[in-house]
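Here we start with a single chain on its own, the form predicted on its own, put down as structure tokens.
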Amino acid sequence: MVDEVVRELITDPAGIYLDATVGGGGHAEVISDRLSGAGCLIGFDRDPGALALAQTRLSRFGDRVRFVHADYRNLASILHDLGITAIKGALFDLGLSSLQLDDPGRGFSYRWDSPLDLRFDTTSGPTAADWLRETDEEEIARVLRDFGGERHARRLARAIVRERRGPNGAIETTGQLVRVIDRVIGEDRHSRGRSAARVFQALRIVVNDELAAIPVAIPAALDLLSDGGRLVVLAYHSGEDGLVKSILREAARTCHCARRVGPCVCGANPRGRLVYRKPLRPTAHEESDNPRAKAARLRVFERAQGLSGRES
């Protein structure tokens, strides 16, 4: 949804923009192309490998693009240290990038037998293998259910704990984990594949603490928006999109009174408005060309004074 992102995000080519998840630089490149010489893009990412690729890809823009190796939940303090007190727009492209998914050494996909890592930032924090080794059965089941929507969560959690206690020891590779999933789900190849996708998604979310970062980072970005500035969020997972929807609805609310039985007395001052009642979706053409885009939901918030919020 590159065209939609750029169309909704850029309201002033001379402004300062934030790409909180720069990845390989796909969105960042198109955004930078649309900025004037006075414009600037700050690109954040937790993945040092992705940042290195993005820096090479966007080197032709020179000082117009700056890169920061950091978790976007720290964006407020980092931008403050850079002397940036207001931005004209911010983009959050949540979740996993194709660059990471297609790297056979990272463990994000079950297509290859590789170390079970799943960290965005490979320089810090426990891997997915570490997490499975140290987490009890009840918590594993909860994560698989809540973050993956896996209906066999409890059976899978029990099998994972049994596996790590067996002669093979801890689950260290994607192949080991897939074999555990296959034994639980049975012979239906399609069902095994769907369960594997849900399990890997859940592990990725918990290892990177993704859902906890969203309620910190998005309000911080809203606070930094100048009047008329826009926040654009792409989400691919229902949990992510639900959080984003709730945060933006709250930011657009015109009244916070517990029960609206008379005139509003809370004096609420909404931070802006939701540009669309419902999220934008990829076109049929894009879904055909890029099947991974099918789950995308794009929400747009505009910062402005004195505007009424609208529920999405």
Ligand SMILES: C[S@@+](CC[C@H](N)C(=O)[O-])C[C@H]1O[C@@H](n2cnc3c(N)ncnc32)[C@H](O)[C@@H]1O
Contents of the next structure:
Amino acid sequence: MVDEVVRELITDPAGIYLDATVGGGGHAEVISDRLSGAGCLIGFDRDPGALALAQTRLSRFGDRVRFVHADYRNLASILHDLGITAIKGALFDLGLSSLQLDDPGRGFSYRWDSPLDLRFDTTSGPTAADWLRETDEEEIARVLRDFGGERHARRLARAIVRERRGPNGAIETTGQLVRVIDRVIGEDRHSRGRSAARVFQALRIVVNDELAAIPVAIPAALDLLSDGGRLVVLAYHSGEDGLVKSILREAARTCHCARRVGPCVCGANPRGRLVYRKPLRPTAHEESDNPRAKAARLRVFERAQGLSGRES
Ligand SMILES: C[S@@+](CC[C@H](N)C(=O)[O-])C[C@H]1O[C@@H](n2cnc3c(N)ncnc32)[C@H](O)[C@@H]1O
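Swap state to the form predicted together with this ligand from the form predicted on its own:
Below: every chain and molecule of the assembly, starting with the one above.
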């Protein structure tokens, strides 16, 4: 949804923009192309390898693009340290990139046998293997159910803990985890593949603490938007999209009074408006071109013009 993202995000080609999830630089490249010489893009990513790729890809833009190895939950303090007090737009393209999924060494996919890592930031924090070693059965089952939507969560968690107690002592590789999943799910190849995809998704979300970062980062980005500036969020997972929707609805709410029976007394101060009531979805053409785009939901929020301290 690159065209939609750029169309919704850029309201002033001379503005300062944040790409909070620069990844391989696909969106960042198109955004940078649309900025004038006075415009500037700051690109964050937790993944140093992705940042290095993006840096090479965008080198022709010179100083117009700056890259920061950072977790977007720290965006307020990082932008403050860069001397940036307001931005014209922010993009969050949540989750993992195709580059990460297709990298056999990272452990994001069950298609290759590799170390069970699954961290966006390869320089810090526990890996998925560490998490599976240290977490109890109950919590493993909860994560597989809540973040993966896996209906065999309990049986899988039991099998994972049993494997840990076996001669291998731990689950260190994607192949080892896939064999545990296969034993629980049984013969059907499609069911095994679907369960493996759900288990790997759940592990990725918990290892990178993805859902906790969103309620910190999105309000922080809203606070930094200048009048008429836009926040654009692409989510691919229903849990993420649900969170984004409720944060943006809350930010656009004009009244918090329990019942609108009399005059508003809550003094609500909406920060802007949702540009579309429903999220934008990929076109049928884009879905057939790129099946991974199918789940995408794009939400756009616009900071109110000169509304600070007033109700819309
Ligand atoms: C869907 S990809 C972005 C792809 C990018 N828009 C492009 O066009 O190439 C999401 C990226 O967000 C990064 N990421 C995930 N959580 C992050 C966080 N909390 N802070 C910074 N980057 C994060 C991932 O490492 C990944 O590279």
